[in-house]
Structure formats: structure tokens, C-alpha cells
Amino acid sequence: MPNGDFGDTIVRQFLFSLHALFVLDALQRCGHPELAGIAAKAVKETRYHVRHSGEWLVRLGDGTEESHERVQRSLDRLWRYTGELFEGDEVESRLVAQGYAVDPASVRDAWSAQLREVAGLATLTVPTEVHMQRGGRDGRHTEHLGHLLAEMQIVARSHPGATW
């Protein structure tokens, strides 16, 4: 999704970072020592992102009428993409069974509870009864990803074989 305004950036950062925090927290206890170590380091940074974006969410949601309306629109607009955070695939299921991954559905309740707590402080309404977008894991994305990938790949495509 495009960056949009600051409300879009903050809502997206909060929704994703909150999810990542619970996944990384669980990965600290996985059966792969190196992955568990990486998760332990990453969870610290992710806590910061959750705190930072959460504080902005409250500041904007419980701020002026305009900031509240804009951040509520951002939450409403981005909400449909959150359902896929909690869906896994066959490969992930095998890794979960081996103790090397986290079942995405297992973090939904904790994520929802903390999201609702912060949304309450921000005087925001968490959407309900919304059609959730699906297909990202199967390679179906919004048109915006194509533009982003093209921009990110311009150097490699302009200078094939270059190293840096």
C-alpha cells in the first residue's frame, strides 16, 4: 500500500509491529537455537516500534477532530489486510510441527487484545464485519507492490552483474 498520509504510516506500523512482536516473542522459544537468538534480539527493537507507533496512534486518535478522523480512516482502510497476518500455509504448518515456526493463528487473541486496548486509549473504533483481503501468500498483491518493486530493483536492472 502507498504511504498515504502520516495516519496510514502509523496505523500500518502499529498493526504490523504488534503482530511481529507476538511472533518474535514466541520464536524466542522455538527449537532452532540460532533462530531463537535472532528473535530474542529482534523482539527488543520490535517492542520499541510498537511503543512508538502506539503512542502516535493515541496522540492522533485522541487529538484534534481532524487527526482523529484521519487516523480512523487509515485504520478502516488498512484493516482488511490484517486477516492474512493470522493465516499460514502448508510449509509453515510443517515448520510449526517441527518446532521451528509459530502458528500465525496462535497470536491472534493477544494481538487483538492489545490492539483494542490501544485503540480504546486512542478513542478509535476497531472495524468489524469487514471483508478481509486474501492472496498475498499466493502472490496476489495490490497494484502498489509492482510500483514499489520496480523502484527497488532499478539499480540491479540498470546495471546487471554489478556488485557492491
Contents of the next structure:
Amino acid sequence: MPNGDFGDTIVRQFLFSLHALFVLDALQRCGHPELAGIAAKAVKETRYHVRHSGEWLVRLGDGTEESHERVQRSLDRLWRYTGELFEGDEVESRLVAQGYAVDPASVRDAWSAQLREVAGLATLTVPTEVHMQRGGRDGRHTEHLGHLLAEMQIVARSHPGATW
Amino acid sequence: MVARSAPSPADVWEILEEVRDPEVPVLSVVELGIVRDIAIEGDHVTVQITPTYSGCPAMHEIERTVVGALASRGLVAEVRTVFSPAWTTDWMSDVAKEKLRAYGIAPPGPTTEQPLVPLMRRAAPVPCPFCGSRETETRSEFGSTACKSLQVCNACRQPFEHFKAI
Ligand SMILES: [Zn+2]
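What about the form predicted together with its partner chain, after the form predicted on its own?
Zooming out: every chain and molecule, the one shown earlier first.
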């Protein structure tokens, strides 16, 4: 997605980091000690991201008429990408069965309840639209990803072998 | 002189006390609480380090400096990264916290039991490291590094960073 509106940045970060927080929280109790240790560490950090984006969401949503409208538009626009947060693939299912991963579908209720609570504070309406964008888990992305990858690689590509 | 006999643990800790955190140069890696354990076998030293933050860009620099400091005393060092138990600011000594404050960074308070989603449950204001006032407010959850937040003191008007309790 192109960079631009701060509302998009904040809504995207909130939707994603809230999801990551619940997944990592469950992963702390998985059967792989090292993975559980990394998750325990990541939970501490992800909470800051949730707080940072969540408080901005409330500030913008419950702010001026313009900030409210813009952040609501961002939520409406990004909502269709949230469905896939709760989909696993075949590899993931195998890891879940072995106790090494978290079934993404299992965090949906907690995520949804928390989102609704924050949206309430932010005076925002959670979309009810059911059509969800899919394909990312299978490697099918929007056209934006190509540009993003190109931009992220430009320094390494322009200066092969550079060190600093 | 090249050390041939095995160093004592106290020797190794003493060397590590001189390795500074590149982001907060008033603190050594020992004072920061990230050195979890050392193991000595002949002139070979294994140092267990836990990252402060998982994405901390200073970790590679710290590893390089630790290996360099021990190598300069004729020791072969290896750094192992351990993630569990996760680092907490509670492992910073009171002396280290006072050094931070004197350096102009508000030190972390004790960690407290918090709900998983910490939204809108802000802790008490951070005392200003310059004038001690509690008339301070948070400007940004993230400062010059992810481990610090940006604060401003309304008493002395000084902006400052706070090392967050984690
Ligand atoms: Zn002050």
C-alpha cells in the first residue's frame, strides 16, 4: 500500500500489531522452548506498538471532524485485508498439530473484542463488510509490493558489496 | 603479554565491565544486565548475552566489542545470544540507573504487572532527570531508539528521554 495518509499508517499498525500481540502471547506457551522465549520477549515489545497505534487511533478518531473522517476512511479501506490475518496454511496446520505454532483463527475473538473496545473509545465504526481480500499467504500480492521491494533493495543493488 | 593460563571468572567480568553500550556509553554491558553468564575453558571464553530489544541494532556492535576486549587480553571469545528469560530493565542495578539519570536519561522504574493490552492505562509521570519535577508528559512512545520514549518537563521546559521499563 502506498505511503501517504497518517490514518492509514496508524490503522494498519493497530490492526496488525494487535493481531501479532495475541498470536505471540499464545506462542509463549508453545512446545518449543526457544520459540517460546523469543515470543515472551516479543510480547513486551509488541505491547508498545499496540499502545502507540491504539492511542493515536483514539486521538484521531475522537479528534476533529476531519481526523475522524480520515481515520474512519482508513479503517473502511483496510478492513478487507484483516480476514487473512486469521487464515493459516498447510505448513502452519502441521506445526499447530505438533504444538509449535498458534492457529491464527484461535485469536480472532480476542482480537475482535479488543478492536471493538478501542474503536468505541475512538468513536469509530467497525465495518461489517464481509468481502475479504485473499492470496497473500499463497504469494499473490497487490502491485504495491513490487515497488516496495524495489525501494527497500535500492541501496544494496546500487552498491554491491558495500559496507558501513 | 599473552595470557596462557585460564583466566578467573572475576578477570573476565572485570574485562566485560569495560565494554560500553554503544547507545548509552555511560553504562557497561554488565551494568545493563545483558551478560547472563560466562563459561571459561582454557583461554576460551563463552559469553552469554541477551538482547535488550530483539531488533536492537547495537547488538552486533556489542558482540564485536566483547570479542575484541577479550581478544586484547589474549582470550578467544565467543558470544552466544540467549532469548529466554527475556531481558528486563529490573536487571539494571541502582547504580546503573543513577548513571543514566546523571547522563540526562530518565531511568526505568520497576516493572509492574500489566494487562496484555496496556492501552490507556498510563503509569505515573516520569520524574525529570534534570530538575526532578513530576510535571512531565509523554510526547512520543518512541524516542531516538525504540527502547526510549520522548518526554518533556513542564517545570524546566527541558525535553528528555525515558528508558522504558520493560
Ligand atoms: Zn525538569
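Nothing here was measured: the structure is a model prediction, and the numbers come from that model. For clarity, a rigid core is taken as the largest C-alpha set superposing within 1.5 Å between two forms. Residue numbers count along the first chain shown, from 1.
Chemist: Using the rigid core as the frame, report the C-alpha movement of V155 between the two forms, one decimal, in Å.
Modeler: A shift of 3.5 Å.
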